[in-house]
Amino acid sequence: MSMSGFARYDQSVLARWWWTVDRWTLAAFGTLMVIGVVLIAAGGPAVAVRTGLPANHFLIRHLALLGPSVMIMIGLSMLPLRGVRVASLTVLGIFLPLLALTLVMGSEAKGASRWIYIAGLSVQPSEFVKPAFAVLLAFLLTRVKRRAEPISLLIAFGLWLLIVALLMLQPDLGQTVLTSAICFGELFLAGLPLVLVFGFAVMGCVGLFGAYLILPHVASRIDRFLNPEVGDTYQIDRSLQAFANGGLTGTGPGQGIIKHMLPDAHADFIFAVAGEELGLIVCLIIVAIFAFIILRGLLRVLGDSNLFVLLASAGLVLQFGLQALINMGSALHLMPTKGMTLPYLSYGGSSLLALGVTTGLLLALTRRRNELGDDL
């Protein structure tokens, strides 16, 4: 018997999934967590108040999806091979269609609709059909490969279209770069010709530039990312100024003061609040468990001779590192500003939830599937 309760010849379905789970992926992902319940306690009040709303309304509904996003998490990493693939197309079925409902009944706010409302709850679908497109791409793509089917290569390229023509509407530069960067990313270690992921990047840099010259707030972005005079860079000014102040350990949780001065110190600059109270060296620490998940989830299926899985876990881990890399970087002023939560970190509503969608499938793809049977 183990210290968890299980002992190895157990072969009930919860002691079955420990013992295959990569336990130390799930103590990472529940380190984030913790982490990021400290920052929004801190840094959720500043923001709540100043919009006339509680002080503790961004932590109360933080913690009130956190539940429903680990549970989502634990089913999701229970599933066999199959049920991953049963599970992303049944995402995908729900959440693409709502994801065009938002161009005509969408939230609006900051120029674009990317939100629908559900039962009171402020749903962003592009958070959902990311990783469950990760997923049926890398079935596609396999079945190319393995099997030989032209078909299945033009349906990944029509859904990849699809989802990205939908973001653009809305639009959503950042979550269309995301999209892309997973589909160039499985194109490329399916090991397809070169001239086909050529022609991807391509396409993708063509994409870039006209995004530059039809939408003025990806514009105004980058040239005040290039020449900060030509606008306005308060929160980017903001941010940097609470690293200034952090510098080595920090003021303490919820001693800082630039969080009362950035609006989205709550959400997209929640690491800028890290920064100010925890200091560098948790920052580091931070950095290093995104660098640790992403490096993990590609090890453990590395030798795997299950193309899917290879395929399938690398775009996930791409997404997840992806999206932590913008954030902080944009936070950093290292790229131009992009509206976009740090993983687990910062409050986001229902991208909770579509982390625990992200994250269970990642757990359930890296699973050691030797002990279970090849059909897991």
The other form holds:
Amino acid sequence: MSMSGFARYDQSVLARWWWTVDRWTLAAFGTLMVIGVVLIAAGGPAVAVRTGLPANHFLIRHLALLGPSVMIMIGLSMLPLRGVRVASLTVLGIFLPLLALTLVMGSEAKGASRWIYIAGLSVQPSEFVKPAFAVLLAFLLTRVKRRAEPISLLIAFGLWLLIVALLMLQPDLGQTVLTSAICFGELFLAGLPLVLVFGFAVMGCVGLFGAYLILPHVASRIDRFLNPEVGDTYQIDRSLQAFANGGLTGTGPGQGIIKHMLPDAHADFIFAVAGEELGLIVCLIIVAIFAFIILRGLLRVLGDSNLFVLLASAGLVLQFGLQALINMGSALHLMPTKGMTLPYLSYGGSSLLALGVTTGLLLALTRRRNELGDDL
Amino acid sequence: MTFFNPTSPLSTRKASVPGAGGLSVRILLSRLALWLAGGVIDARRPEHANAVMEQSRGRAVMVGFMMLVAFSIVAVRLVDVMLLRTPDQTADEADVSAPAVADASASPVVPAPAAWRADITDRNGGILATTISCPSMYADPVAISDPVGTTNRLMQVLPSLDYSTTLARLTAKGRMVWVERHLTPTQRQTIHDLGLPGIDFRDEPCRLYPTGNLASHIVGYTNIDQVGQAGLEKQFDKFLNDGQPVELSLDMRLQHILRRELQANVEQYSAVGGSGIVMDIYTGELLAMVSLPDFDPNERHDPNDEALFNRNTLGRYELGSVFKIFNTALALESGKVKLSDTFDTAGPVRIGRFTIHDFHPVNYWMNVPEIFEKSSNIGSLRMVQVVGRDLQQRFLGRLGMTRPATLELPELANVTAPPRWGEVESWTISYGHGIAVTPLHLVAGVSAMVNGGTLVTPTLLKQTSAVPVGQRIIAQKTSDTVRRLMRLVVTGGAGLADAPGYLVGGKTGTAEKATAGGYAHKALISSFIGAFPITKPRYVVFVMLDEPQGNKSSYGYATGGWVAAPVVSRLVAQMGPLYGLPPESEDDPAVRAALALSVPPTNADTGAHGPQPHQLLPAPDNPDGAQGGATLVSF
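Please could you give me the other form, the form predicted in complex with the partner chain, since above is the form predicted alone?
Next comes the full complex, and the chain you just saw is listed first.
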């Protein structure tokens, strides 16, 4: 680790951070960022030109936001556990009201108002709410377990209900499902009785079916997934074509053809661009990197005796992993298409900053620490 | 489970909850909350805290395992979509109505040059048709994001493209759609420089006719996929595709001379078309054969285009007086008519609704050379009256005038012979009416008349071995006489056929075109068939103009002697030196001997001289009758 420039005995903040942070996960994030830049350089111009923007519009904005995102990640990853909680509470305190504001003054896109403009940046508050909620939920659950504080669970439940309600009003079923899945996952890890595990699972299915009945755009997407002959399957056709066109080694960066036809080639279908241009081998590597981040995140906290660390890490890891799975599954026609970005690979604008929050908090939690007295 | 097992280490410790035992709503809610959380940690027992952590760790491992399974499914699906299924399957799943995504495999594969369609050359190896490699432009519609813009850019380079057709091709299904085939290298480069995505090129063999219009009706053409559609390209399609070159009897140089001279007169006399043939009378090789108007086989043509019509093999014409060559040969060969026999040519002759008369009625007795030279219709029919129509029918039949010509072309017409060879038909056929044949028929027949009397089969292929002597039609002596008579026509009136230094013999023909119910007076078929060198003929030359209009240069005449004979003259003048033929002069005694015609003198002025054995019909009355339904005769 001489490249780090930090000696083991160095007690500076940076050196301490370097020696305690999960450098493998950090490297995995870095790799994803690099692949993401390549893919946005490839997929972005096609979309930009189609929508009348300068060819490198998405790439430039992505690069411009990647720096702040990395700074947020590193900054948050230096926080102690208490700092993690404070930061989460702060983020939630800022973005939960903004989430509510989208209902009033959000900009509508594709049938839903999920975005709000702040200082020239279009921000999707739900992206920031998710990691903050994951951490605070872990905090509240730990309070319940350690202090037998039923009120914390009620607060947690209320928080979840509020977020889900706001998300469903946008409407944003994908984020609703994701937030609920994080919530369910943390409850499960905290020791939710198995009866309730199954009960909630059934309730989740009922909820989805209800969404299918109530929300027309959800119904249309599910119908098209189950029955491709009916209706327009243009996106998924192009996506599968792109994958097939890539083959084992891909057409080479920038050489893709189908990507020009692919709506959202820079965001929701960036994985198809990866498939076409970089080929199967790189796609499998990308999948492996995501799996590595998830598994390593979970394994690393297994040795930690702090329940809060375990729950919060698992919640963040679930958020990160499920988001990747949903995006990849959509692009590969394993599930109905769901508008969700692939972390670090998709162009996401402000969501890149939210990603910095997620990964920063995760790195802070998985840092090797010698903290006693983290009493909750 | 924990709820029902209070002894479990994870069970809710009732004792630790303040106010336990009370059944207030608040306590119930607290119980429910703690139950939901899986119980609380008993702070007094560290091992309990560890047990709680162990349970969470166990569940974390389960979560990790489930995530691993999910990512594995994604990985398997990736391999499935990207490697294990063909693009077709992907397309089928994604879009059932879509045909195969990639039909690039079905696109024509450029064969190795060895297997390319072979050349067609003239008798000296000059290339008339060959195969070269041409860039063809195709589109990968999948790669074209802006079909309209691409179409517009392409049309700037190739203005001949049709907008909607091109746009349809650029948006078609499939991965390889031809946009425009057989471009020039310059066009290819220009389009390449546009840098249009999804537009690419593939070299493929294409047929090139370097001589253009020169021999278009003979060589024919192929379609864009190199399948012969007409002419030799069609006739020898398989042969050529097997890589076997075809060497023609044609002489490109002669073809060019004939075409140029014929074209000049077609234009000069505003004819709707023309035809010309030069044939070797011993081998049957066609050295030149032109039909005007013609076409450029390099370009695509409407199959109904009139220019595609080969007059020489498809055009059936009542050729008129040139048939008197056959009639005279028949009369002499039959032995029933001698050269010195005289016939009453007074006209007109009426039979049924027909009135037959001569163009220059002289109304006196003429011998055979006079009838031939003056081209007397009445004299001709008097001769065939002596010979008999059965003999005439058999004679013309043996000459091939009653069946389709044979030639290595798919475009061959049958003749139009009278269904009933009656007396009237016999008479009109004697001067070339009532029977319609192709120029090729005529050339083959006249060749037999001047080559010593044997029939030759016309051919377009170069003959390398000795040609077998064909069927004898007339005796050598008769052929010799016919040859001298043909010279007589040129010296006697059709002098325009003569060329300086070369002696030509021949016969003119000027026929009114048959129309429904009669003959069109102003629509002529004017022709000249010549043989040369007439002292010892080797070639027959035929020139015909379709509907020529007389003008000042021809003193208003549009007859064969005026409009067709000069073409023969100019052709011979160029062909003689080209073929190294020695010039001849009529002052040469040997030449004079070869052309001398020994006929007992007759007194044409009185018509009273000589024997009169052939008065078969009563002397016709009304000598200056109207020209109804009759035939013009050239002089």
